[in-house]
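Only one chain is given next, in structure tokens, and it is the form predicted alone.
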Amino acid sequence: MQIGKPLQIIFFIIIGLIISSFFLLASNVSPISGILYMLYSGFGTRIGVIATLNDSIPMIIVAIAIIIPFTAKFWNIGGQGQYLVGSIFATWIGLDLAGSMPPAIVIMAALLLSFVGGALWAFPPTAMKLYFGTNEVITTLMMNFVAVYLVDYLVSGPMEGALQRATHAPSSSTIPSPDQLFYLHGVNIGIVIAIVIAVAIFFLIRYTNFGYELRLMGNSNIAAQYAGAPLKRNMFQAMLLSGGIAGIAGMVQVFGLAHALLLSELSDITTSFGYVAIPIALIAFLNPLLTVISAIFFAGILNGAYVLEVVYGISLNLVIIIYGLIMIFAIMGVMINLNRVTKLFRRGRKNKLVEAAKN
């Protein structure tokens, strides 16, 4: 990674943060003490700390999921439809096992099961490609809507809670409170399973034999290929492992945080975390550990937005018009290379003066 990266992406994200400004002032906010009051509500208060980190959880371990399938250009869009069909397993073992087991036993049966709810959701794309050659961009984004229509005749049919039954509020009913992930000085202890899964998939990319060969793949499969590394193999690993831990994120949305699974999440792309996560892991350029930090980031600055429209009268889609620009001017910092467009820039006025000489 380059040095000057870093400082691209915070110049991109402050070009965002003032065309955000816009949208602002546009609604009678002053830019400066909206962008300092989202700032501050984010990341300047105990309690904006707490509500970004709980709500980065699932942000991280998803970005994470897709890292791993990325790292050898095989491109996961399908962290979304993992992430539910993981939170759909951990909420049927959640319930079916709550009172009967211990609490430890239910969550660690929860934990397993929505791994390999993801492992077999990202299971089909993959071998379509592999075998078949279909595009993964298209099979994976399409098992997404097939796993949100899942969630949603779940929730509205069998796995219907009766209290929600009566407020006609598609969702499951509540995971006992014993066997949920508990809290720790505000924090949901998910935060330590996020970033020991941050800490295990860094050494496994950068530290392994399958992870050396998933970033030659990424180079070049020919090259891969030339090395020895078994490429069908490595890639259903790679997806089945994504798949998994995309998985974990809903059991542990589900266990420590909406505790039940949730239609109304699916509405609002700010808590559709396989679609965020892809950003946050580009943002992170694809490294796990810098994925945490992304992830947080983007967690205050929705969490800012939204205290924004609570303080302000702001529209919630001014909120989420915020949030993506600043995310879409993060990924330029990434992917724009700098001294390329300034050399176009300085070659096309050469060309313009050397017309106007010859004029």
Second form
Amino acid sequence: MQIGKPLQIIFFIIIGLIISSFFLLASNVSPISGILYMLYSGFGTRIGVIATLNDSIPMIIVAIAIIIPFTAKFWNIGGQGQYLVGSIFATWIGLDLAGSMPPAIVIMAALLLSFVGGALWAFPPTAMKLYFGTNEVITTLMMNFVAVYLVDYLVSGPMEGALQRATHAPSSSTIPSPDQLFYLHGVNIGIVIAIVIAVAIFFLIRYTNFGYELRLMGNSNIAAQYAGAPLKRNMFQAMLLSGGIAGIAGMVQVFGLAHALLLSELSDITTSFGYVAIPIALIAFLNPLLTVISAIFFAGILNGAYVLEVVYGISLNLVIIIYGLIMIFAIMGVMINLNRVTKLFRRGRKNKLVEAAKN
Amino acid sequence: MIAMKGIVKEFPGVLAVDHVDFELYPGEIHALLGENGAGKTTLMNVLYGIYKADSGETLINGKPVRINNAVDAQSNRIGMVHQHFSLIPAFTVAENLSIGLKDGGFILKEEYVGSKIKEAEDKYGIHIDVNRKVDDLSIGEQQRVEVLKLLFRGANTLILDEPTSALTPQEAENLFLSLKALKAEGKAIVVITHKLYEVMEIADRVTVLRKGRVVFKSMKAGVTSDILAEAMIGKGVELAKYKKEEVKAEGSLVIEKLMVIGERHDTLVNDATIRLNKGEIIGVAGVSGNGQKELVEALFGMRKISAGSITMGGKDITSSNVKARVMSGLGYIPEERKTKGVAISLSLSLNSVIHSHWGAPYLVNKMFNYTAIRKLAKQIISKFNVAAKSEAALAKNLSGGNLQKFIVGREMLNEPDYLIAVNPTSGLDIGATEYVRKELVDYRNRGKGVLLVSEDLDELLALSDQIVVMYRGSTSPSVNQKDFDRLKIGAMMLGEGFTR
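To test you: the structure above is the form predicted alone. What is the structure of the form predicted in complex with its partner chain?
Expanding to the full complex; the earlier chain stays at the top.
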């Protein structure tokens, strides 16, 4: 990471905001006050900060999860599916043990089971990649759709609960309040789980042989093999760990924030943490600690944009457009090599000069 | 008639083609002979428009032409078959042949292609089933498709780069027959090769390149293979003498009857046997592609061994993994320094612990000790004269020579009993070359064994205590230093003494 990169990202985010301004203008909202109000509501008020932190929790955890295989250039796009299956397992064990076991045991069991569920979901694409050479981007992505419909089937069938009768939205029963993850000054305690995971994975990647070998693999599999890294075993471990941690995000969501397993329709694009996690991790240069900041930033933008909807009456779709634009431009800030761009322009000019000289 | 005059092509640090004149007449097969890196392919790539010559010109029938890309070459009716084919594996032969074809209508044209193929079969004896997928074809068949592609596009000058390197003898024989038929029709054909017997068999005219220069040029009639061999490998340059000391050390690395079978079920290493004693440099000579790469990979645990055994100091390591081999005393300086020897976008610090990252002092209580790691990197940089800003510099910011010194240093500081070095000086300047060679000899003098695999015969003659030649995956008996004979070993590299 060069020093210039963070500045470049900020620069691109500003471009994203400028383009968003046109959409705001089209809805008769003054762009400057609109954008300032959005940032203020996301990061400036007590309520805003609390909401932002709470929303960032699953984003952080899933983003950390995918960083592990991403470090070895193994593209786990299946964070969403692993997250959903983790939440299924957590909900099931939570409801099954409710009342019969002390809350601490229930929570530990749910954490463990959600990890197992996520890892289980990551297993088939990994095995297929390693033994048949299928493309992991496609298989992990496809597993997401299976997970989405599995949730839909469960909440309107086998796991259909009392909550549905009250709200008419398919969902499981509620996790009883003694078992829920508690709030401290309005912030769910899940944030502690998220930060512990972030620090642990930071150490895993920086300070262990396993992390070192993943970094070598991310550079070149041949170099890693030369260095003595067992490629297949590392890949399996990285993917199962990744799936498991994404699964834990599902547990935290169910036990801390949603308190029940919900129909996937109720989790629209803005709550599809598995997908949002990818740009969040990339913008943080796959650094687990920076990921915490990057996730909080996007959670804040999203919250602020929601407030715009309420206060200025702009459409929800527009809110999501703005959120998406900022994310796209932030990613461009990470990916684009400005040196190369300027070189391209210079080369273009040089060619023209050569042409001119010839004529 | 094509004439190339005074062609010069320089790559950073290497003068690949140095004022070469080359003539090609219709109705002849012209063999372009030379060792690896002699500049044969570069010269032909200039003719085909892939490279632009730094100076010199190309004339066709006396008129200067500019060939800046393959399209220009095609419009001058020049075609080239590269060593690596440019066919689309998922397409059928007919589909591949139709790409870029101007005649026969916009939409395909299997009938048209079919009739053309029939014609080619009758005239040149090139058989191929147009409906098969290229993926399913053997190398020899794919090559036929490449040749047909050129003919379909109207080429009357054909350049073939090492056309027989992957062919069976039977396939090569068929190719030669086809080439002769094409020649009879008035096509001009260039065959790039380093195999003498091919030249003797098919060429009408020979040009020999060495280190980018034309060293011999003649009609084939009257030329013997001895003359060509000498022209090709030269008399040898006087290399600096290296001080070798008598070393007493017990133990050896024994490779016995090693077999490596490739993915296409082809035998890459065949019954290779090498015995490397401590305090000795064994040179492995051979034209590249004769199984040296696969032998080394199998030796280091990066490739599956089908049969045979490897023992190191009496310990069988045939089925050990890379880690176990390194821990029991094996080191490896790979030829691919940027893609294999280092993780190119990581820092020198992180690269310095490759092969020593499994234990103290770099891994303490399962945690990396970055202080020790940085110290190691600094030690390599200062001891082996690596020009790097600091140990935090990224490997990709080092020049080839410095990267090589870094890798040599890293492997030697790890103190393996046996060190494999593959083309350790290729692409290095004179200073770095001498440095690396001296380090290798010093390492031997300290009682360690060095397996030096190199395409540079002079290097092997200067450094080795014994030389083993590899040809088509097999090894020759080892030749002792007192029996070193440039020409004899050169001939062995070209297959003499091996059963063909």
